[in-house]
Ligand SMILES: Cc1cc2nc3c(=O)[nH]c(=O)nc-3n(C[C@H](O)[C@H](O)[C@H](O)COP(=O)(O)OP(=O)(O)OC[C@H]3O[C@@H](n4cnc5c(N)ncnc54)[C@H](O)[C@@H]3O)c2cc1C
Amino acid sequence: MDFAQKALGDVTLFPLWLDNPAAPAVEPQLIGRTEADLLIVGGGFTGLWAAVQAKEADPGRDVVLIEAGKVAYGASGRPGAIVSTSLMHGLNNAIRIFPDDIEDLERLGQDNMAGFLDTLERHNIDAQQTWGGELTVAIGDERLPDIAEEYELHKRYGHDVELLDADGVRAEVNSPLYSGAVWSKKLSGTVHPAMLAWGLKRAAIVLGVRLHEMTPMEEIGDEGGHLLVKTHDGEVKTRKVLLCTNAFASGHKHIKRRVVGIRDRIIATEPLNDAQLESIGWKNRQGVYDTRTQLNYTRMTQDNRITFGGRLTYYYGGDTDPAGDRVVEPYHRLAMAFNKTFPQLGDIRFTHAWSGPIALTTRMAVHFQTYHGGKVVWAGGYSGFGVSTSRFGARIGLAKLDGLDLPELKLDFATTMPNWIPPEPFRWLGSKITLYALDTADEKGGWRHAWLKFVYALGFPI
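Structural coordinates of the indicated chain alone, per the form predicted alone:
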């Protein structure tokens, strides 16, 4: 029996974060008719941040939030939950897509994390936050130039960063694969995503938001002066709707033209014992992601588990609940990657494994779509750092919906959209070739690198 079979032998196919007795009671579904000044659709991070910010800005505003299932049971209950000042999926990606706005985006990212921290303090939200920073690690000496470039880039824009050699990074997180790293130390770290979402839910309710779970939206009707949003058992008459549906992309048929529901997977270990902790180090508990073509990201939880993510995949039509994610076999390759990263944990067991869609665009960053003459705004497209960036996405989405005259609304990120993505079957064919190339490019090279360069030229920064 190989490592993966043994380690995954008793795994639970459900997110670790949501398997928690601290989960709050489910709010009643919406039954019958109601009215609101603002309707928020989606009870993930973007919707929750929007609800809190809307009520704090205007306590008299009547805000209703509806969630198709339970709060945080979408992408917000599944991430690795590494938080950062980055608003556009990393500094390199921000420079790639918005080179003229980079200084403004850096300032807005700092402001966003300051607001994030302030909200946790003011609303007494315990999200098991740990501010040990983030590590971008090189896998192999051939990736060291990438790390050096990352370091210089962050220094140029005033980040508190340290460049680590192989000994330095292994003193932080002991993996034989790590040959160097950039350690970004300020305003970044990790949180427990479900506890953050549940804390925001409580804050929203205390502020006066009317929150309804188990209330799927079925239709938005534009009746001129107002919108009529029909749910499974009710309807909401409102002047404005903020769609916070991210990879599920519900609310308008055109949203999916620019969004692909790519899935990634995460596994979580049992709590490490003292000897295992000693073998790993990781006393600063940074969030970690590496430089491989098919990257992995990992972090330590408060109760000393390691979560380890990666292994992108795609199901035809962007299926959000495929049967293939409810069996153990797809997690074997991820488990083997874990074993190569931390071979000293050869006897570890995984308690949880899970997967779900993330909203991939050609920007790999948040964007905004407007419908029904400006009465409806969709905010989403987070491909990384969405736990913290969603606060920013919610703020900008609300500002666009309310027609505010903010300087940031004139920047390119707020006035343009990512490229259109071809429909099926081209999405499926392209994704299968691309994901196979990602899986094998580092080992086999050849046509795979040419294909990945072609995909990059189309706008996908992989």
Contents of the next structure:
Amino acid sequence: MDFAQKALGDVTLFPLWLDNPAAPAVEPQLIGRTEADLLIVGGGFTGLWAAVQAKEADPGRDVVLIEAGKVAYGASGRPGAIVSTSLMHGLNNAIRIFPDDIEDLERLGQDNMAGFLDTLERHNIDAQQTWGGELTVAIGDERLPDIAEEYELHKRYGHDVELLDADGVRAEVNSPLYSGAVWSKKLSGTVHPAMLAWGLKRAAIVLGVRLHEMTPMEEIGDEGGHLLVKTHDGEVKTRKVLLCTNAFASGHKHIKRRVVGIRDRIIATEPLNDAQLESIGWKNRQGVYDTRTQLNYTRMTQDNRITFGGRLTYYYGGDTDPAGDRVVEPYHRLAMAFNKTFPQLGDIRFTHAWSGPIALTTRMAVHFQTYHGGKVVWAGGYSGFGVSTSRFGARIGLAKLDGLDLPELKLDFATTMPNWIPPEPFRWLGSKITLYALDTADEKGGWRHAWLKFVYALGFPI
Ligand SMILES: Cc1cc2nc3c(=O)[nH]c(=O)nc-3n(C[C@H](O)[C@H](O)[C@H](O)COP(=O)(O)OP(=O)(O)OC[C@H]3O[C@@H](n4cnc5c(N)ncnc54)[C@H](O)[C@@H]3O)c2cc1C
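Mind giving me the form predicted in complex with the named molecule, seeing as the form predicted alone was just shown?
And the full complex, kicking off with our chain again.
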């Protein structure tokens, strides 16, 4: 029996974050007809941030939020939940997609994180937030130039960063794989995502939002002056709808042209004992990413577990509940990668393993799609980087829906769209070849590099 089989022996296939007795009661489903000034569809971070911000901006506004299942059961209860000021999936990516707007995006990112913290404080939300920063680590010496470049870039834009060599990074987080790192120290760290979502849910209800769970939207009817949104057992008459359905919209005939729904996986250990903690260090509890495209990301929880993520998979049609992820086998390779990263934890057991939906676009960052002559806006596509960015996505989505005249709405991120992505079956075939090429390019080379260049030309930053 190898490490992974043993360590995954008693694993529960459910998100650690949601397996919590502190989970709030489920709000009643919508039955019958109601009216609202604003309808928000989706009870993940985007929908919850939108609900809180809409009410705070205008307490008199009548806001209804409907969620198909339970709040945070989509991506928002499943992430690694490493947060930072970046709005566009990292500074490098922001420069790649919006080089002319970078100063504005940096400032908006700082403002967003300040607003995030302020909301937590004002609404007394305990999301187990830890501000130890973010470590971007190099795996192997050949990645050290990436780290040096990342460091220079962050310094140029005024970030509080430190460049660590192999000894420096291992003194922080003791992995034999880590050969260097950039440690970004301000306004970044980790949160408990479900506790954040449940705190935002409570805040929204206290502010007067009418929140209905177990209420899937089935269709939007446009009756000219207003919209009639049908749910399973009811309907909402409204003039504005903010769709916060992220990867769940990747089956929609229009939205899916620019959004692919993929899956990513995470495993979580049992709480580490004192000797295990001693062997790993990690006193500052940074969120850790590595620089590979098929990357791993890892963090500590408040009760001293390690979560370890990163094994992207695409299921045909962007399946948001694939049977293939409801068995232990797909988590095996992730567990083996954990073992390589932290070989000193050879006796550890994983208690939880899960996957979650990611809305991927060629931008790797949030965008906005407008329907029904501006009465409906969809905000999403965070590409795996949306815990703090969803607050910004919700704010801009609302501003577009309300036709506000904000200077940021004139920036490229708000006025342009990510590239078109080929439909099925090319999407499925392309993703299979790409994920295989990413896994094996370094080792085997050949056609894999040519293929990855082609995918890059489509707009994906790999
Ligand atoms: C494994 C994994 C790791 C991640 N790690 C990180 C990380 O470390 N840092 C980071 O910043 N981000 C991370 N992310 C990304 C982050 O979790 C998401 O970007 C964020 O949660 C998106 O929030 P959302 O509200 O837009 O989407 P979701 O949370 O998916 O919410 C959408 C909601 O819409 C509901 N819905 C769908 N259709 C309907 C309908 N017809 N009617 C009503 N409701 C509907 C769904 O049930 C769902 O609750 C990760 C994501 C995953 C999956």
